[in-house]
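Here's a solo chain for you in structure tokens, the form predicted alone.
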Amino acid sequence: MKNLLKSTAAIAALALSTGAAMAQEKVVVYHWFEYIPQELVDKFTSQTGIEVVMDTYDSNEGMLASLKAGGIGTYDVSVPGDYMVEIMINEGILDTIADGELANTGNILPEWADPSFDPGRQHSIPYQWGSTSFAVNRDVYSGAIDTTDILFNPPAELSGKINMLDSQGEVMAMAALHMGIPQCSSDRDQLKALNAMLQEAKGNWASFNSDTAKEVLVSGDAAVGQIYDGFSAKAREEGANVEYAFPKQGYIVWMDNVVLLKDAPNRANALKFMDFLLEPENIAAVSNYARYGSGLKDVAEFLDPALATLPESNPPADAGAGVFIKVCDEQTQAVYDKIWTNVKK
């Protein structure tokens, strides 16, 4: 009986130990809102037994602030845009992915394999890419929309009906395009003019919202919305009569990336999650859901054919150039931060 009790106790202890170990099998992901299908998350868990714990943010800047305020050591991976990857590298909050730690890096398209914001992909993998511009409700306004005046010097029909992204990077980069000045200008006259233009323009804006950028167009609460191309496509699919603009002054191009965070508490699981997203069928599921492009080879057979013909993915020949958001030096960035603070007041 004693031996039986000892054996039973040992089995119970082993079961508790195994249960504790299984409970620890998770990966904690800091992700953009409405950007990954639940079915894909469930597929990863089904294949690996690793639970995905998800927290969301609505801007690159908000994500960075949260990580610096205590998120490091809490999250395993996040999904920053191109310029934010460079900032995070400079701030020392990303871990390095050693050669051989990811099995599927050969699936990355050559044009995304060695980007300037993360040379050699030492800290990140490509996730999705697209553009940021604005969409206009054609039931409200039928005029030309090939100009950033729609956002910054709108016609009377649109004044007070504009939603801007609550994202310093996108708003300030688009403002620089509108004014024809460098993104990281240090010229005092240009900066004064930029600040004055934005102070006047915000009188025409109804709101700053990123997480509801699509919804306000669908509901009719906004007639114009600065927006990501995939959100514009989804707004049309949900019944909004919107047209996505490619202004002659230019528009923003971006690449979102999955990064390995410093002090990731579940580092091995984070690498498994990243490798999972480097499989063409899996990243294609993200593109089909979010309506953006991926950075991987051999995804075409898994994609919704409609993606190739989306108006948001096909700039007209006379569109301005697409540009990436630039990273300013610390002194210049401090001035831009001050301008942004004034805009948000």
Partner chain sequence: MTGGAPNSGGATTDTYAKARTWLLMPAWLVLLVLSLTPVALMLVYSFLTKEFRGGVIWDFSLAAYDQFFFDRGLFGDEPARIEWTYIGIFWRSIWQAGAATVLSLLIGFPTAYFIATRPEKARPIWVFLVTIPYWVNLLIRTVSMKFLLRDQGPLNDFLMFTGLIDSPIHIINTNFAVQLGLFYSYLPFMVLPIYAAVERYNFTLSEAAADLYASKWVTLRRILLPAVKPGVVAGCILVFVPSLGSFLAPDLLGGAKNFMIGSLIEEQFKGNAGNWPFGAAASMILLTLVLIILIMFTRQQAKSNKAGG
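After the form predicted alone, can we look at the form predicted together with its partner chain?
Shown below: the chain alone.
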């Protein structure tokens, strides 16, 4: 049946490649939903004559599952988050970009040129980066919000009005920051304490929603929401009186990256697409659309001026450190899964 899967994928790949031969050159992109402006896609096509075929996903894990279930060989590039790049490297489903294959890698900011999740940028280029923390409705609560207590040990007036992201990685990483323990700790007492803390905190939470993390804040269903910085900025622009918090215990930093997939049917076009996204003017268009940072040099002149002063992208001096979500080993991940099931059972 493994062969069945493989041959199905092969047929799909064949169909795609013959399609490409008959029609025009193309690049097949597996991307997050609503994460690239259509004008930019059109610009790429008119510059290069390469058609962009796009499928979308709504979670890193969902993307990985569909690639492992036969998507490899159909798609050329996808856009995983930092920890997912590391997982995909370990899974062996990324192709290596040789030196000189991309012309514009010199545009990458030095701090993003050699990230821990992909040393030497052998498989990926930066797409967008930002942070995950939480936003608080200032009409409901006016106290200090620079602490993760707001999520895990909230004051009485916020209890029962908290929306968490429906994502194990983000909740567990934030919980580890709150307790001051390392992410993916294998220490039994720490894991037991983490389990107990989350059981207790859950009683204060109203819901788990990722897709509607912004809407629940705008509508007033939730007064506190764990949220991505860009979503918080959009909630504010849509009229919610929310403030994005930079807790002193720390917050999550993430980066989405364009990766070259193994067995890419249109490898050369994929590289052209990546080079296109490494041009400051083009990636600035994505930033203006998605309200996140880009990781490239010389983008400032193309950026919407409002982005430079966005409170969500400018942490105060006394904010805690931003950390990436860590990739747990198999044993610790099994315990994490148990704790997560306990939270949601």
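If you're wondering where the values come from, they're calculated on a predicted model, not measured in any experiment. Residue numbers count along the first chain shown, from 1.
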Same rigid block between these two forms (G320, V253): yes
